[in-house]
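The data below hold one chain only, encoded as structure tokens and taken in the form predicted on its own.
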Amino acid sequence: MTGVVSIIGCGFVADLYMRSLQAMDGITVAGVYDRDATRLAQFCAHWNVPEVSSLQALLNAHPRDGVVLNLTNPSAHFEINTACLDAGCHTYSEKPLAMSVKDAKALHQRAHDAGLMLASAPCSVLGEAAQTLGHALRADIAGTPRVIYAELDDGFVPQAAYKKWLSESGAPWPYEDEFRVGCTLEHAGYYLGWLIAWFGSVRTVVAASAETIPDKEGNGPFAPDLSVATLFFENGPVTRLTCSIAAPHDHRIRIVGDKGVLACKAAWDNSAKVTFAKRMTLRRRLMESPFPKRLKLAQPTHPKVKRWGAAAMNFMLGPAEMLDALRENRPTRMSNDFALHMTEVTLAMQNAGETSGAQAMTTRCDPMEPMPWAM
């Protein structure tokens, strides 16, 4: 693989990528800004990157080929991907898109009319585990999926000591922010891009969200920090999938199928584990086998992460696709509608409330081309 990216914004999230393309060969940086000049340069000397003074500098220089990668605040995607788009840019965007519908589908009409890829966090849907799960449903390893269960709950976050959250060049994990935006916008795009990729389109959204621990640090107001919704696919199992920042510790995703199920306890672990336990009848009791076989793709997959903090991921696999997409002039797996469908569902989840009933979506989504080594 070989590229250029570009990074706006060198938050906390910024040295997750900066690790992950130390692990991506060829794949090099024009330039990073972010409005603070105090954090920029203290990114950029970390990282021995190049710094921009500004917006418009860094976007002016910005190879065409190349791919933007907007790492800044959530209330800021919707600015900073319009601009990357209105200069031409292919851009790929952490989550969400945009903060509301309207927004994100108006950047979506922006990069179809300029002709231009608009992808969006997270691209684990491309690491080993997804793919292996994947793989396994379409060899009918479980038999036909009925059901799924997706669990993205954090354990009680507030009470934990994210004062001391530091990123490897130095930026605190701004949990004022994360707070706000909400856990459901930031992390239930970790499963919500599996089972898109796997299914496709998901027709309706029937949820419930709330604030269940209402004196958080900082200043709000503060999101939702419990979401719970049943998803109806257009072509798929009905799901169940939770976030929190209260329940303990949960990250397990479970597809029941006539023959077992299928489980990966990880979502944040490109290499999790993927296993398959058969169901069975042991005299008169009906049970999944107490010894699951671990599914195996044929290696080498995509390069490796180790462990930093609560992920072993590689954050690069997203841009590094789109990269490939525009050096092999097809469509990247990281599709337009693919970003603008995640965050649709995403805020269907966030937005539920108490009273808002089943929610019909409005944009629609393909199932995703798996990566040559998970055919």
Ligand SMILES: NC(=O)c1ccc[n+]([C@@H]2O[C@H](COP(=O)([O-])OP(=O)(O)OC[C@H]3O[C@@H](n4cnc5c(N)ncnc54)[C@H](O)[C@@H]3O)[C@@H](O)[C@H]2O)c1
Second form
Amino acid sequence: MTGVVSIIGCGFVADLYMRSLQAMDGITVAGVYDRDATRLAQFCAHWNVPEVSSLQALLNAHPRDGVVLNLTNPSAHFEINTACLDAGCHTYSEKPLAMSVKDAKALHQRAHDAGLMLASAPCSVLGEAAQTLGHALRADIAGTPRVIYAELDDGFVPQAAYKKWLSESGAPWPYEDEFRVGCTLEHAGYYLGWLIAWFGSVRTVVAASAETIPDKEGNGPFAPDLSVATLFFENGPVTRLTCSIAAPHDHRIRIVGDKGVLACKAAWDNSAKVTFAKRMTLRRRLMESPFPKRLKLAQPTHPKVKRWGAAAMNFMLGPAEMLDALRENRPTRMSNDFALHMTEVTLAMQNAGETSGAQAMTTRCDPMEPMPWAM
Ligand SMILES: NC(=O)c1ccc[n+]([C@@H]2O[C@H](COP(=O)([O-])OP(=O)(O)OC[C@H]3O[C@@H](n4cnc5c(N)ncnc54)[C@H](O)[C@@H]3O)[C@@H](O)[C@H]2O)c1
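The block above covers the form predicted on its own; next, return the form predicted in complex with the ligand.
Okay, now the whole complex, with that chain kicking things off.
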């Protein structure tokens, strides 16, 4: 792994990227910019990285064989991603790519016309847990997958002590922005990315979303804090995906196949256990084994990062994959189509409301090549 990144936006999540970057050999930071000068100085001093005083200066100095990381708030993603692409920079954007499908498609077209990579977080799909599950699916361990239940419920966050949640270099967790953007745009990608990588395009989304806790702290309007979607893949099992900041914490994914159930209990931990519970009949009772078998890949995987707060993820796996692809002159797994499709499906869930009915997807994405160590 080698290469250069530049960082725009150095709030709460940027520290998680820096901690991840330190775990990866050979990736350096050309420059960092944030419109909040105090925050910029605090971040650059903490991590000893070069501070840049304007967006244009950062983009001018950025090496064209590097990747710009857009870690700003979602409302700024369209504007900043546009500026990066117009400056000729390969771009890795925090999620979502943009706040509307129209804007996301415009960015995708811009990147295509300029021959640039435009990827979107999350990249946990490249992590060990997701790749182990993908390997188990390809190896047919559970038989044909028939149905998937995936949950991204975070607990009753409006009552959490979120004002005490600080990043390593001291940025507060931006609760108002999180409530305005909503847990679906913030989190659906953590399992959508895995699912789209394994099965490719979602054909239709049947979803509902709602604001279940309207009196959250801060200035609204706030986004839905609950969404429930049924995803119909072009080539994969029917999947229920739930996001909320109301229901008790539950980040399980369960893949139900003809021979049993593949499962993982944690979406935000690259090292989370992946298990297989074989289906069996004991006397007259049909059950899945109460002693699931842990599945492991044979080869070493990727550098791991210690837990900080809720996550034990290497946030640099996506940018590193793009840098590797540039160096090896090959397409990246974190493709432009992958980013756009994930954004369209997420927005269909977020905007479903009470009455949207079935929403046919207009974008497509092929399944993702597994990492070499998961073949
Ligand atoms: N908070 C989390 O736990 C978390 C986890 C994973 C991903 N994310 C994602 O990371 C992104 C950033 O979230 P965050 O929690 O770090 O937010 P944050 O508010 O803590 O930080 C965002 C930073 O971007 C800067 N910024 C905003 N607009 C800008 C602009 N136009 N130009 C330059 N700088 C600008 C802000 O000044 C701020 O310092 C979001 O897309 C979010 O979805 C957040």
